[in-house]
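The chain that follows stands alone, in the form predicted on its own, written as structure tokens.
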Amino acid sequence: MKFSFLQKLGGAVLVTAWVLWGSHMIGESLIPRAQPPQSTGAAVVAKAKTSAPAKQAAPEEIEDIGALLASASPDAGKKTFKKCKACHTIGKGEASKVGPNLWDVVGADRAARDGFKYSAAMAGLGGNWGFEELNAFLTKPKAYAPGTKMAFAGIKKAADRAAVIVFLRGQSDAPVSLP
């Protein structure tokens, strides 16, 4: 059987056809389609700016750090106080990183270090670093003084909040006594 030029370019195509449309067809299988997002970026976007403003939740309750201070070790509060030392040192005399130097920090005014740049929010609270104070810092620094400039979450847990106080309390000339 002889095949006329015509007939074997119909036949090529229809076959190209075929492959394309099975190659689509197995690849639709294998990979699902996205689904389309229900809302474009720019709808988003405006309704952010149009929305009232969110109520800030109601602030978690901070449990007394006194009973703790007493029975924290400061030995625990240097090894929980590693996690700090990456924006913040502590010996006398040395120069701030990222974060202001924290030798006798405990007692002292806040946002007052020489030679460091503090946030407006830090800047405007005012009073001094007691421990009650230093216990809600550390807790959670955004929720203490929002708009600061200190990226750490906090410590989590009580013990090791008092025993970090109790550690920065040691690294002073004359350590503030415990309540």
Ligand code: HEC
Second form
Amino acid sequence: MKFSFLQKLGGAVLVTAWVLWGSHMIGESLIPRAQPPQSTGAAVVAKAKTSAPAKQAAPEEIEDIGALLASASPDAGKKTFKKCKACHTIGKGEASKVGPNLWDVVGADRAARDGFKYSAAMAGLGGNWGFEELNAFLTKPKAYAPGTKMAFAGIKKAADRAAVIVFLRGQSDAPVSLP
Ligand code: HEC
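If the one shown is the form predicted on its own, what is the structure of the form predicted together with heme C?
Below, the chain from earlier opens the complete complex, with every other chain and molecule after it.
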């Protein structure tokens, strides 16, 4: 079979084109495409933006429960106090258990129950158990008094804390007045 000059030329062009295209594809698959710089920059910014709110949420706010105390029910607090009963007695003159007896604790000096061995963390607090102090402590005992031996996670809901504090307030011969 004989090829004309034009057929040969056409064949040569086709083969060259095919070889060029083939090597281009191979080259492309071997060398990873460089990312345009803007898109990686944008990805970093986007990442920074999404992680920012988590950082802002870190410092825990302990809300003021003054208003909640006024409307809190001591009966609801008595129910919540069941969580505390594993470690605390509440009756007047009752002996301490794992935790100190809590009769008349609202307004009382801190870490002052006779015969109870407090942790250094609790003994070092000083002052007395006002409403705000109890609210902060019961939110997260380990955060309020790092090193405390009260192994209790805390009461998350402010309304539940208010109720238990109002219940504790009533466990006294002379309850302190509400704030
Ligand atoms: C797992 C046992 C445990 C539970 C549950 C527990 N406590 Fe305590 N509590 C303790 C211990 C132990 C201490 C003494 C902490 C120290 O010395 O660091 C303490 C201390 C306290 C104090 C300080 C008393 C003082 O004399 O200064 C208060 C107030 C208190 N607890 C309230 C509560 C309330 C309210 C609850 C329930 C919501 C509760 N606790 C649940 C073990 C517990």
